[in-house]
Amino acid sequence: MQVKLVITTIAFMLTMIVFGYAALREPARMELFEGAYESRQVEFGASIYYSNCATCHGQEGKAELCYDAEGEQIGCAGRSLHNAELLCGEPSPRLVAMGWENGTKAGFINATVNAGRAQNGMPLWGADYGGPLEDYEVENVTNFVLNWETVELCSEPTAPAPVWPDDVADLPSGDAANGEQLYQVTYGCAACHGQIDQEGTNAVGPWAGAFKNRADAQPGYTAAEYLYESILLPSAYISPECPTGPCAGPPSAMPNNFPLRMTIQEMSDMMAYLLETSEFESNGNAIVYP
């Protein structure tokens, strides 16, 4: 009887040791499991992104290299996602600009993927809104985009914005050939504003072919001043002539970060292409970029 008691006690103690060891290892095991689960979400999200989103937002999410279904390079119609403006800080600068400062980046990206941005030509993707992606797939895409946030990205110094001239007459001469490349491919403007020689090809914004005749859009402005202000300060004047009626806004549906992405020479080149002149007429209106 005493031997059985000793054996039972030893067995109980060994069991407790095993359970104790397992309990000590549980946080590490759960952390490993959660890490693997998140990795799978990012991996699945990457597959969905490259199948559906890279055409507009770019192969690396930077809105720099976009390709159509045939593999031909096209202009990126979507905004850059792989940048500090969207990903760094909680709230990040993009969230503050969009009035989402009380929300999270994950919530912002998830909501944008789900509901799209009709005014910008972005389709809705969430099944709850009539799109093709289930909730878990939208979550996977969201986690894939968030995966681009790194210490290196968020510690990079912000490049200073160009000091934009107040007067279009102070812009350098433009190169229309390079401006066409910028318009069609680099910045993907044609996706919203259409081809300048084909009226009605604009999908979202005003037709670009009319920009050279838009001096009457704002009294006292030249066509160059109108276009320059429209790129630098897209919400300063909302055109009444979008494909479906008056353009949405304010704020304008047009991205407001072109002044941070473009150089002054690129601005001149694109204006030369759209206005069909390399020199820009001024009535002395000051276009003051903050």
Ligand code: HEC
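Could you give the coordinates for the form predicted in complex with the ligand, as opposed to the form predicted alone above?
What comes next is one chain alone, with no partners or other molecules.
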């Protein structure tokens, strides 16, 4: 019996030592697990992002390079999510601009993904709104987007958003060869407007080959002015000539984010390609981009 009591005492002491050891390593271990949980949420968010969002927001989230389900490159319809304006600071400049300065970035992104912005082409995703993603999935993809924030991103001087001239005459002269590349691939206009040398290739919007003759669409506009306005403000005037009859809208089915993604030079290049001229004629109409 004495032996048993001795064994009991030793076992009890060893148990306490194991407990003590576990308790000592606990703070470090808890921190590791905390990091692991957050990281795995980001990983899971990545898989949601690349299977649902990258088609519009791009491989790097900059709305720079988008592929459709077949792997064909298409124009990116979404906004950039990987930028200092949205991700740097709390509230970030983008939050202030959207009237969300009393909320957090996480809340803003979460709410946008949940409810979408149907009028601007951002679908709704949250299951509570009838979308396909559960709350935890929206939360994880939000964490993934937030994970683009880095010290480098936030210390880079932000490129100022282009200030679009009000008069097409003030645009620099364009390079049609580069414009073709932009039209076909970078901004994916061809997917909707077809090839300029082949009527009937337009799938969604009016045929691009006709753009250069559309001077009369808005009374008193030149073709350049009309084209410029159509890209900056798609909903300002809805064209009657879509492949299946009059176009729907407003709001226009055409993405309205091109002015956020393009430089002024790119605008000129593309216009040069579509209008087959490198200088743009103006009737002096003011086209004001907000």
